[in-house]
Amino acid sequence: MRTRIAVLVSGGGTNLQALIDAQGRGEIPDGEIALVISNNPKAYALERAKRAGIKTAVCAKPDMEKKILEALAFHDIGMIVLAGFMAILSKDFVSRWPERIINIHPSLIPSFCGEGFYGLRVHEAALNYGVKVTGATVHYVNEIPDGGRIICQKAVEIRDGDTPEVLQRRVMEQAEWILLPRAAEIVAKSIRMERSTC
């Protein structure tokens, strides 16, 4: 029985498409995406999610944390993955999940990431300092941060003149919508096979 998948978004979600379109491509044979959920009722993800056929919910504060735990009972939900969720998830939430949340973060920890590290403001940090490589990484999530244990990473060359939204899209084309649907697939076949030895 394949993993279910609950994503969590906030924005575009051009991540969660990566997802949906890696799903269409049987990229992710242990894992289907069940669910997304947005804190946020503008986001344009939902709209991503709903041309999909995939069912929606908005979690919203007050009570964010319990509406979405609701939400994933609901629906059976195995894994989370975070994808452009510009909230931070409390320890009490997140011992609930042990290694069943994960997140990409546009870097290569542990550079650039942590409180404060996220959208533009990474790369720009990336830039400001002169680093010659960037990338992305994704990880599970703790109590920290960006401070779980990373499950895979991908490098992206900074070239001369970029800016911080022309390096923003390379990572995202040369590694996130790659890395993501990939370390779904890891984790939701562990998962799986987890079960099966029950």
Ligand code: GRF
The other form holds:
Amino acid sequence: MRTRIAVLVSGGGTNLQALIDAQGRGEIPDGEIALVISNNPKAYALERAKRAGIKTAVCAKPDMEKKILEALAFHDIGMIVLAGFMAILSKDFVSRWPERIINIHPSLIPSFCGEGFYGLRVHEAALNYGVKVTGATVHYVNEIPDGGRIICQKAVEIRDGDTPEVLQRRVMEQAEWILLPRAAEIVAKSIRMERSTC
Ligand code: GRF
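Taking the form predicted on its own as the starting point, write out the structure of the form predicted in complex with this ligand.
Below is the whole assembly, all chains and molecules, this chain first.
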């Protein structure tokens, strides 16, 4: 049985698109993108989901987490992918989904990660430090921001004259959009294997 996946988004949704495209190519055989949840009703990611025929839900404040949990239960979700989800999930929420939530972070963890490192800030920090290589990481989500076990990483070169925007785009193209579908399949497959040994 394929694991039903919910993708949590807040913005443009290019990582969601990478997941949808990978699913279309048959690259996530153990999972099925069954629901897209946004905490932002204006997120373009919602349009991408609708275009692909995927169910959507908007779960905004107040009681965001309660609404998310209800949507996950209603749609019988088995695994969560955070793809540009710009809210921090509480310890209580995360502890209900051990090794069932994954996140994409646009740096090579443990560099430039943790509280306050999100969006363009991550790339600004890498450029300010002067590192020559950055990248992206997909990891399990636990109670420590960006602190869960690493699933996969990919390095990306920094070039002279890079701006945070240029670097962000290169990290997405060369790492994030490749890694996230791959990690989603790794986790969906491990859930299937766990089930078959019970
Ligand atoms: C990505 O860089 C992701 O790593 C970060 O937020 C950005 C989201 O982009 N967490 P998108 O909404 O998937 O286009």
